[in-house]
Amino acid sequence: MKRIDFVTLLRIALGGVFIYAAVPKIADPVAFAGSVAAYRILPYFWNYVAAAVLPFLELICGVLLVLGIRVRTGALIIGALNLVFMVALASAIVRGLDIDCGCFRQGGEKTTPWLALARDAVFLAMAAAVLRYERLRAG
């Protein structure tokens, strides 16, 4: 029986989180565009572009991590996405915006930017651990 190591579990968990996050955004892109617009960072049109592209990028990278295909690429993109999300959340905090992060669902209870920022820091650490493990494994 093959033993699964801790980093493999991290990789699969991180991929699963991003698949889980992508599905409701893909199902309701207009609501997700509203969540993106709430950050007041992008011009109007680009909120819809971001809402159309980001969920599919999250889904593809999540599937790559879960299946163990192109793991470094998937982890690198997810890490970069988390950095962008963290900058956007920090910007919302600094500007005093009382918004829902729009991370996992549209509508319902709000997730505060502080909580989302902490959660994204954990996801960033997970992506970094996967990247480091893959680099060490490659030689």
Second form
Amino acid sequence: MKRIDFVTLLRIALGGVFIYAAVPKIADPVAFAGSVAAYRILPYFWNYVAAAVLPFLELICGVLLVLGIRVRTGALIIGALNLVFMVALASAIVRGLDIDCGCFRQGGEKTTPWLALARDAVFLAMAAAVLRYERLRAG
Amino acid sequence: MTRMRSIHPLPEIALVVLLAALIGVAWNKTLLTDAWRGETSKAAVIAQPAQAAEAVPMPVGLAQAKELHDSGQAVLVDARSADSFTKEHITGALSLPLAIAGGKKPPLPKNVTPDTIIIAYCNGFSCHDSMELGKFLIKAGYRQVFVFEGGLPEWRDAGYPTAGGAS
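Can you return the structure of this protein in the form predicted in complex with the partner chain rather than the form predicted on its own?
What follows is the whole complex; the chain from before opens it.
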């Protein structure tokens, strides 16, 4: 029973983090587009597309995890997103870009790519734990 | 207990991604349309009344900013501090730090009329001052205000001319 409670908690926490991350980006897509563009990975227009779509993907998956609906789908997408984020952050570090990660609230205090990378690794581990428990439960 | 959940997650993942894409694009339709125009067609950007609904300056890309600058159609304004401007700025740009632009009337030369194309810039995408300055200029009655979001870094990286004291 203890174990189940912990994973449930983990699931809700992870979902909450992604909802919390999505809301300010949805509120200010232009600023988020700027954050995406700062990575200099996508061509100009696609920064805006990413800024338009990504927050809603985070929001939907966050809600799925919090409510415990389609948990496997939500956790898989969130895990994949985290992998993508980590690759982007790593590439920013390798290219020596001094940018804000743009992960949560846009503007304001700067979060360095290294810190963001560490944080994403934690989220990735959380998603993996949630997935593992789902598989056990379903199996 | 041995019942297998045979539903493959891939279709469901595709569905969620598609849903997010649809909502995201619909939610940001205006922004995406503007960004698309800003990228592909200079004519479309300029032909459009700059501030149709909301007082937010539209983005222009590097190529457009360069073209408008070179042809003398646009005035570039630098939203950064006077110090930064002195060190380095886009050749031909005017200094209008956001901090001092907050007055009733922005201190721009007389030949800058409400119909002059004004392109605000600052330190690139991580800098929001150009956007703020753009909004302010629109409020002040300038009708053709744009923001070059790549700013000085993108301009410099492209090898375009800058001026200033340092080196």
